[in-house]
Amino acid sequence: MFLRLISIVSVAMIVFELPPTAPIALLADPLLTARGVDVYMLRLEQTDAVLSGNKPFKLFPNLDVARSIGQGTVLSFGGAWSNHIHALAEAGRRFGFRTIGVIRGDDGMTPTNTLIFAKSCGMTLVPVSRQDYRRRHTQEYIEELRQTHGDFYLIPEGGGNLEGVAGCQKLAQVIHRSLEGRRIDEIVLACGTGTTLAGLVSGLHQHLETAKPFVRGIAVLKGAGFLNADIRGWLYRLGANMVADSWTLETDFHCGGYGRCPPALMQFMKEFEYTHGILLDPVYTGKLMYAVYQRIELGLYKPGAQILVIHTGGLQGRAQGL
């Protein structure tokens, strides 16, 4: 009990500090120059070594409900090359709190380099079945896995809650002041379960008064025609259902499905890192920004457009083998 009363002091004393900035990157290469299109990426990549990209900005809330309850553990979902369980285990490991990953796959699995670090920053990994895996919504095996486990502050896979797009409304602010007054006609990110789009959306139109660039989202899942729904359950939610004609998803630029890496999008990313040295990750940024060129090919942004990609992270995935 002492040392439990130890921890939850020790957590109480955190602040979780959001980077107020991020690098911005004016990419050049012909097609951008004849198409008369400039294309910005906001680094959030170059944000801190590990704990960077979106995922800070969706875990430290959680975090931070966690510990106002006193809650010193955290149990959350994902797969053996999760980049949100990746970030969680070093946040675990950073702001003291216990960690627990229930992992998909089953006791039988090889251990990813996601994995290993995961367990080196003292996460419990919780392999389970793909059938078990499929009722992580329910009550039930929420439940079951308290009982097993012990009592848990529950993240949802990839951070995907209120409190997750709540912290992602602060990117608007991020890329205000990265932006220095450059102006911005559209924003455009990856999508896996639309947390992140939801709330830049919502802070957008809630914190900026000046002009609101248009956001698009890129989704990485086929047949991903649901998160629709769920964003605009989160707006509603968040008093930014308002918004409906100032965002979009775009379904089409999956390459498969999720994890899926065609020869197309793995040549497309080499010539991308090659003209201008930035690395991709096939699941989210390589999907982004093949979308992002395919639509300036097609004449979709006119002469003069002024685009924002941002670059969620997720570098660790490309150890993987994806």
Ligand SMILES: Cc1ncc(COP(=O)(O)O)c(C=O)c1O
Second form
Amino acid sequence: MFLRLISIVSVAMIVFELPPTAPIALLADPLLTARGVDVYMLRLEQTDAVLSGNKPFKLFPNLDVARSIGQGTVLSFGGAWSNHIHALAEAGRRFGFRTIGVIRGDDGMTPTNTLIFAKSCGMTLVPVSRQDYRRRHTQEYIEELRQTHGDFYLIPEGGGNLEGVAGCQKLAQVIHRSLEGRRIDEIVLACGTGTTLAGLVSGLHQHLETAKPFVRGIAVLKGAGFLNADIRGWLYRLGANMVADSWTLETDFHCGGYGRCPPALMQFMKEFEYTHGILLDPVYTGKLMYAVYQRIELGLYKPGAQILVIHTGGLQGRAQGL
Ligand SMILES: Cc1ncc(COP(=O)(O)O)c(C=O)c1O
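I would like to compare: after the form predicted on its own, may I see the structure of the form predicted together with the ligand?
Let us now look at the entire complex, which starts with that chain.
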């Protein structure tokens, strides 16, 4: 009881600080020069050794709520290579939360680098069958988890809730500050749940008085059309539903489905990394850059276009194949 009190008091004193800016890189490449297109990259993957990319934006507002209600335990869901589980484990270790990761599939038992790291941070790992994992949205299953593991603050898979979206609104300010006055026509980012995109679109709508760049999401899941409704729902709840023509979701660049890395993608990533010295991950940012390059090759950007891509991190996932 005494220890729990100490942990609640220490958690109560934490300030969750988001990075105010991130480095911007201009990609130098003969293809881009030939097409007359400038591609900048917001290097969020460089903002922290572990809690980088879009992760703090989604996690910190959730941890803030957990702290405000005096809940020192946080539970979430993910696969055996989940960037979200990796980041949550680190946040728990760093800020004094007990964390529980419910891990999908029989592969939950496989000691991937992600799970080894999560465990080393003190996360309790709960491998569950795919059948049980599918019940993660039901109240009944959450109650069962509470019976077994005690009370907790719940963060959905991938940090995909309204708190996560609200946190990602702050990306608009980070971009604005980091660009230092450079004009940008379009921002492109990888989408899993669409949380980051919804936050960014509403943040741009909220904070920027000047011309707002168009936002293009690259879905990494196959058949991700359903995300459009989720994103519209979040925008509506944040009062930003009038921005329908300021974003789109591309659903044809999934490279075969979530987590799939066909040889063409692998080859592209190797060339990109060799040319630019910037590491990508096969699940999110690899597909993002592959999609952007294909769009440029197809002549879908006019000469003079100024594009900003967001490196949302996830480099810990490289251990699964590259
Ligand atoms: C590295 C990386 N990039 C992009 C995304 C996609 O973010 P979202 O689920 O908010 O669309 C994720 C998933 O959280 C991720 O781990």
